[in-house]
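What follows is one chain in structure tokens, specifically the form predicted alone.
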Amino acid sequence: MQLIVPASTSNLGAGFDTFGLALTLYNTFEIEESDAFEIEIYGEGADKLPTGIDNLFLRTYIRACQELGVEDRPIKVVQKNGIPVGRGLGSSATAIVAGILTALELNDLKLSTDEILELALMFESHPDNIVPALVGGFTISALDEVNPRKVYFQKLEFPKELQIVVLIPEFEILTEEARKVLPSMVNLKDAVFNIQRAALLVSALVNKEFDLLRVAVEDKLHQPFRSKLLHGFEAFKEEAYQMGADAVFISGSGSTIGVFTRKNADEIGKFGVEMYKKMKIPARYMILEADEEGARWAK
């Protein structure tokens, strides 16, 4: 069995812990029953990720089986990673989603999307990567105030007119580190600023008013603080807009920078790589599209 799970970019500027977008970049998991737990990892992060029982995929699979009341039968997994690790592209979300879906598939169990997400939120308390990894598309998520494992979400089709450039410098920003730099309190003016722009982003994407995106991804809750960890973000953003980009934002907690654009995608990516080269930081870029399908078993 082979499971395919897409990368995701999240926050998209003002939509902190709310917006997510599945991308045409994937981790795949080849699974078969075995006499013992075994995992092989190839591709991105192969030299960093654990290959024992503490691997996130295996931990999720085992815990999901326990929650479902079924035996956590040993499996062999060959994990092929196309998604860079620790770069704000939802690599961890793919392992969590894959572990749960594997537990369901091997035991011939069916759960609703909402029930799968409730399980997933045991492992990741923020739904902005989990939801698009599972269902695909552009997603808007809100956690229930009383039950933090209950998520309300909407999935919208992402405009095909927009290309998605991801600029990936070769350094990690840990989510924990990126959250530590955020203020514990925000003032009302900044909260209103973000509410206005988050609402504007949804409307601009639905109505294809792409000229509004530059304003719609402005943010005062996280990017001004995280940009201090993400060297080059402000300089790249300014130049990318000069080159015709529609939106520039930090992907998740970084270090990837995301761009929505209708033109000059390749030129924007190349500029970013050269900019980081001058800073003596290796970088690469990819030009992607939205993945509308989400996690799926290969046919």
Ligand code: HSE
Contents of the next structure:
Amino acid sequence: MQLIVPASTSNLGAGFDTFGLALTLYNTFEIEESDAFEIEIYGEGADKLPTGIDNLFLRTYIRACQELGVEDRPIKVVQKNGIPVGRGLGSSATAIVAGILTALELNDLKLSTDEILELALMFESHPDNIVPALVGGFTISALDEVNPRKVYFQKLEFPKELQIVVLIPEFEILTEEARKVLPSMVNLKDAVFNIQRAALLVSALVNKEFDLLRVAVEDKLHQPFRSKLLHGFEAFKEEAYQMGADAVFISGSGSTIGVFTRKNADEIGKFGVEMYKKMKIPARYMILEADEEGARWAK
Ligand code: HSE
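Give me the form predicted in complex with L-homoserine now, not the form predicted alone.
Whole complex next, starting from this chain.
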């Protein structure tokens, strides 16, 4: 049996730790029961992801079985990765979601979406990639203040008019490192700046007021600090807007840059690759759409 789990971009400018969007780029997990734990990884990250019991998918599967009170029967997994690792495209979230769904499926157990998310948040403290990886679409997530594993979320359909360009440089940014550069306190003016824009982004997407997106993805909480780790972001942003992009933002904690656009998607991607080439950084781009379905078993 094969599980398909989408990539996701997150934050989308002002929605730090809140917004997520599932993308038409996937990791797949072929699973069968076996005599021993075994995982083969192909594609993105195949040369560096662990294939022992410390592998994130296997760790999640085993822990999920324990939490569900069932035996963690050995499995063989063939993982085919389309999602670049460590680039802010939710690769880890796919392994976590897949590990939990596998534990449920092999034991014929059913949990509600909220219960699955509660298990998933044992492995990841931010919900913004986990939620879209599981349910698809454009998601807004809020963690409970008392129970950090309880997430309240909304899913909205992403407008089909917008193409999503992801510009992926060949260097990784670890989320943990990218969080260390953020200040622990923000001032009221900056908090208000982000609240205004986060609310604006949701309504602009719902009402298809795409000219507002450029303002709606401005942010004072993380991008100004992270752009120091992500050379090229500011220059790319400026040029992409000149070329007609609707929104430019750091995908998750980077290193990918996300773009929403109604025109010139290819040109914008090519410009980004050329820009990085001049900086002697290999890069590539993909033009994607929103995945509205989320994680699913192949039919
Ligand atoms: N929202 C997280 C961050 C990344 O920006 O640090 C995804 O978990």
